[in-house]
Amino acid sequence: MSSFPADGAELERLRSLTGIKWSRDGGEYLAAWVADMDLAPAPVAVAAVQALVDRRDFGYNRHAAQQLPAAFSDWQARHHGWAPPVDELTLFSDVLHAIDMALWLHTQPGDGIVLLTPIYPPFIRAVEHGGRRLIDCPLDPDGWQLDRATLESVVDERTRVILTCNPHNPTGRAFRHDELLAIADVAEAHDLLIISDEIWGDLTHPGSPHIPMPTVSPQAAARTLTISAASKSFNLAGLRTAVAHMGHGGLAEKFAALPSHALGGLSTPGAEATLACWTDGDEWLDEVRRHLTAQRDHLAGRLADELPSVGFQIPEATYLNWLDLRPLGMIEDPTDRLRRHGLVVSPGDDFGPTGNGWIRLNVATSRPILDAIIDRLVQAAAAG
């Protein structure tokens, strides 16, 4: 295995890290698996945490706290058109955090969750590891569109939840408003509830809008627990900061009737670097939407150049890229002769049946790095 030929600096800076990325497999691999930026957090959420640290502010607080609910519904306003009342935002950890209490107080053991497969794993562990059945919902491969009659023709009489991401991991999808109209009508013809993960909503590419779920109808906003974070788009991950939007009575009826800290509460630094981000961030974010961009041109031109048999629909937002490596004969698990070749990246069939010789490629980092991180795809390819 032949060592990291450019960029060595930020290669040395990356493995320097604590963070799971470039910790959990050594110093001679490549990192492409896990959904965090390489790129450092927003400068704007930085200096929060450090003003909070030079205050040595560390008591009970909660003044950015109470300030996030009408930050999230601004930033909401400006970016997607969309803006939710405050007085229906509750703040959570994380967004699993979010989905695990909805699923936990709507739903009992033994009934069906629908899945738009393939899907980021937390959710299928959500709903097994909560004794609820899993009712698989495949998307379309050709372009990994919503079939109405599909959905329509999975859903039985015990299913009570749809559980969606939008835009959708890890096919990239940015959900367009007929496929998003389809799951509120068929939630609506059903009495479902609708789980909307839309972390992923502020990192669309050109052309493909992000479509907030309670805007899509007024029966959607009214079934609807959407759920966003500014983790993603600011690399903040480790800060567990999240808001959801109670669109559905009945559960937030059920959120409200829980013991006063059952839901725990956010950490200081969260609470403040969020607030920075949805407050100051927009420049950053434009640049960094920029990067990301160019970095998934760069990554389909040089698959339609050296790998062209690779199976790669261009997606639509997030960083993450969806690759069908069974025509390279990687019909199996890929990851192992990956590794063998030093590049780590996401098994796909832990993203559900349909996975297996798939992988989930992250191209948020550098140029060289990703440079790097293709070359050992394509000597994993020949190597045969």
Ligand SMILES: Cc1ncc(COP(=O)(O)O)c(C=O)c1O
Contents of the next structure:
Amino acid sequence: MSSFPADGAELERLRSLTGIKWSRDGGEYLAAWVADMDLAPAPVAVAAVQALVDRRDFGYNRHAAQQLPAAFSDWQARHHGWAPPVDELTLFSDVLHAIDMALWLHTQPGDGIVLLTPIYPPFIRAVEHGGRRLIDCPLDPDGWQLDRATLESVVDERTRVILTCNPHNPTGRAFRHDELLAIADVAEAHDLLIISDEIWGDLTHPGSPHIPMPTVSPQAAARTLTISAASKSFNLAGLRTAVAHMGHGGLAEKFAALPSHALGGLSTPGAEATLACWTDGDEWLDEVRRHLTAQRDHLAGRLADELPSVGFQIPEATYLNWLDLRPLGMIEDPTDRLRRHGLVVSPGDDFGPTGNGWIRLNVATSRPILDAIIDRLVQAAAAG
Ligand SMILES: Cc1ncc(COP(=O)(O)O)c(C=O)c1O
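Form predicted together with this ligand, following the form predicted on its own:
Full assembly next; the chain just shown is listed first.
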């Protein structure tokens, strides 16, 4: 596709960007770590920001802020069969802000928050920084399924929240209906808040639909804070715009009682770009999803041929791949070893203690760059 030119000019372009993915390490490294895509953002988003620039239109935003809740609801209905009521939606600058605030408002130090591990590292920090208690609910490593009995067994009387991302980062699982129902049932039985971070919801692979948590049951809808953004799907992470559905009435009241600027203001470029994506971004997203599935399959094929001992379950969603490098003898710190071969990945132990010897690899790039990334992985493995 045109967004992924297949020559070395692409690497030069990436290395000229100011975003953290390519600029942090610089030099000759290949960046396959943080969850940004290498393709240029969706043209509709670029056009929306360009229109602001052309009009010198950097004032406090009104237009997009007014329209975003309805656009989000329509987008969810079109893509995921969920039409959240517009008056239950709140705009945030980013997903993690909404999560931090929800934990802060809904829990006290010492309260338990269940995480489905391995898990996106900022969730661990969000729990631990506030003095809350991390309750570990490990996913079954044989397929990364959520086991209802495990979830039931970890909840204690001071548990207040189940915090998850659906689809799941780093395993790439798109949770099935029965798994989400298990979360809803356990939450109902213990009167827990569910926080469902659905930022990856649009980026599923064929055969693995995204199921929004509030669609699982009316009870689930009434105890879930669901948060989403266009930032992963359309590659807008720096523009800072997110939307939350306040299904949980008690939490909604606590948010509504906050001082008027506690949630910060909206970014005009972020809001306009997000609105453009949720209004007109469908076709572009289809093309990107096809590319990401092809990248996933290419990685899987080369691993099977060249590094068959690496532990790898084909992801159902995201462009992230969770790889067990322990069979290659990379037990202590695979990340350092890969870095010596010019490859930067996300270290598995950031995702919880069971991540030791694992890495998270981002394949949202061009095919030639993905091949170069895999070549470096193979070289590092051969070097022993
Ligand atoms: C599960 C998950 N939630 C949230 C974020 C970040 O969202 P934001 O930048 O809106 O805080 C990411 C980024 O990779 C993510 O993977």
